[in-house]
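The chain that follows stands alone, in the form predicted alone, written as structure tokens.
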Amino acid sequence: MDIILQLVLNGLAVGCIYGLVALGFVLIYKATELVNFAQGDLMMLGAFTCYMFIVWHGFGYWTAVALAVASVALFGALLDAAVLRRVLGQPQFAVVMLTIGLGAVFRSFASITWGSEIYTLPTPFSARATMVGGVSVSHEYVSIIVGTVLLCAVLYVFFTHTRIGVAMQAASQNQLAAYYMGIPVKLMFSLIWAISAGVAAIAGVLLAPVSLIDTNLGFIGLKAFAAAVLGGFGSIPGALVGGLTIGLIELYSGAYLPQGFKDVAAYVVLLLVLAVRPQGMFGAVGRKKV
């Protein structure tokens, strides 16, 4: 029993980050139907931007992380100003193809700023544990549920009680209808990539401390694009439970199936499920409405 509940929790905490990044592919597909597969290499730069800001510059961790993330979102609303607002209305795999690319120029940009060492993030919670019964709960794990629960929340009441939050979702579901109601429909959606962005800086920064951070931190995102499939691409809560049915699966199978299982048990699940329910756990089969 102790090992199955210390299963849960570790499977709990790297669920959360494909969540997270998930709900990154999410809010960018359901605002402007483009799929960004450059979003794991932002939480690898989220991360390394971290890691800058303590170690080179002495930064506290809770003053690094804000500007770590705050720069991150930033160059996500840039991103779509220059470049990836000049894609909408192709073809999507000319789009596929453009954030693969970009994906590419963040790693070898990524390798060039800070080289190709493996870094260690410094935080308040690191080899930090405390034992509950039978069961070693890590600081850095709890973090990372703890922090993926506050950002869900703060997530929730922007988009549900906020002007700009409202304004986003009617974007979103109809953009010319938005316009003619006389939101800014552009800046709605370089918001939502600067969302997105930091959503994927916060998640690197929360996931740094357990993984290490390296260029190829930022394939995660393709166990991330799994989590938001099996969901159903373009639900919210959709996306964070694909995170965290994947997590529970990777830790369960490496545990108790043969070596190799863990890294393809996910797909296996995701191909079943695809196959029963094409839409996902959470998707919605439908027109839009305004």
Second form
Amino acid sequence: MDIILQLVLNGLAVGCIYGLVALGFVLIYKATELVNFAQGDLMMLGAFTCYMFIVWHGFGYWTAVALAVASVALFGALLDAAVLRRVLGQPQFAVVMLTIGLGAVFRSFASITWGSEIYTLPTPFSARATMVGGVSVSHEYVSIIVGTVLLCAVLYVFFTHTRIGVAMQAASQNQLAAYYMGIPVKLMFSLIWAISAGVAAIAGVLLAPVSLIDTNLGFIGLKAFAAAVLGGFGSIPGALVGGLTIGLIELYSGAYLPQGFKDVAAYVVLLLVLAVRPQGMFGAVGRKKV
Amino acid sequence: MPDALLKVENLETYYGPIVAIRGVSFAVPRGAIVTVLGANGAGKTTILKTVSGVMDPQKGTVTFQGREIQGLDPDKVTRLGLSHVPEGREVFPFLTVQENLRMGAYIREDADGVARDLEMVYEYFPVLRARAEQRAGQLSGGEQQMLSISRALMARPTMMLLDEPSLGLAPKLVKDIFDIVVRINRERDVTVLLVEQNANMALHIADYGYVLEVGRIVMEDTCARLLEKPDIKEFYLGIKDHGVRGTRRWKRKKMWR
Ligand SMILES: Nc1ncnc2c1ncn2[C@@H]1O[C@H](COP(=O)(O)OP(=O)(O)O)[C@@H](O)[C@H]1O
Ligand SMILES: [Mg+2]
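What would the structure be for the form predicted in complex with the partner chain, rather than the form predicted alone?
Everything in the complex follows now, all chains and molecules, and the chain you saw is the first one.
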């Protein structure tokens, strides 16, 4: 019984990370129809930057998190303005190759800047646990779940209740019409990149205490991509539910299935869901009009 | 026309190597409704897109309120008071009707004025009030057209560009929408440039008209006089005038609408 609850907690926490990175995929895709395969590597940069601010520069945890998220978000916006805006409208495979290449550049940048050692991020939640009904609840895992819930609530309010948030939705849904309304569409897309990169950085910061920080942290992006597809690429709730589903499946198959199933179980489920529902769990059947 | 609000001179716009409008000139006086008639593919949409800044012209000038605006980005043009109601409505499908309308007022900072104008468009189109909380993508074509016009109106424009608002709508609905366009023109003092294939409707609400053929203006006059011209009657209104056997200036087959 205890182990089952433990797995639920851990699975949800890992799923939250997948969900957050998947959210970044979806936000950028909805806005620009572009799949950013460097999303996982932005997460890695977030974790490293936070580590750097804490350990190298001696900032407190919360200040370091804020600085790390802000720097990665700014970096995302600059990336859009300087690089990705220029390739919009080019063939999809060219754009995909570009973002994969960017991911590789970020990884080498990270190993040049921070070395190829493996780091542990010191946090206020590190190595603490509370016993709840016989289950040892690790604060690190709880912090991931709480952080994700808070972040999603903030994003929800931002996108539905602020003028600029609704304008970002409008620009994503119909770029031309948004222009006609006087909405600065390019700025909106850069802001969406900033938000996606910032969310990835938060995912990195949340994940770092339970994982370890190294330059390959970003490969989690592949599982997050699977989560986004599972949820129906283009649906924000779908990305989160897809992430949680994959997180839970992974943990349970790791615990109950023979060695080796853990890493493929998520993809098997993805294939099964897509065979039955090619548009994903939350995907709309009709495509959006561009 | 010395007091033209919008003046277009020798405009030439290309799609890549293909010329879509060639040397088009026209003027829209302040307060007027001016129409540009033309068959499908004549270049009407291209003219509006060039005026509102979505396309840049190869040659020529667009002067709005005495200022040259060709080549400006569309969001800048909107901020100058020129609102474009695009062909095919182009609503934000997953936003509610009210959110769509508020996006129309994106450039405005006066919250009170925006609230009043929201009331105003709901009065022009009561069906939009009833559907305020529905997603725009769920509206019928006619309702989306009303939304598209209302959304442009929310920017409190000096002038509106209307691209074939009658397209795909039932005649009764077209009449209702055109009646509102006339009211908006009179009551809100909004100058209107209307491009249409539906010559009959357009000539009855507009003051002055231009006829566009394959990217060129081939005729212009007051709408009252255009309605009397045999060529217009035959090719745009579908009325065969047996008394007149003028030279066939147009090879195009006649237009029904
Ligand atoms: N995206 C485009 N690419 C190439 N040619 C185009 C494009 N859009 C329109 N055209 C051409 O430009 C001409 C004018 O089109 P348009 O302005 O849309 O006409 P209208 O609105 O009067 O139907 C047509 O010959 C059309 O084929
Ligand atoms: Mg057209």
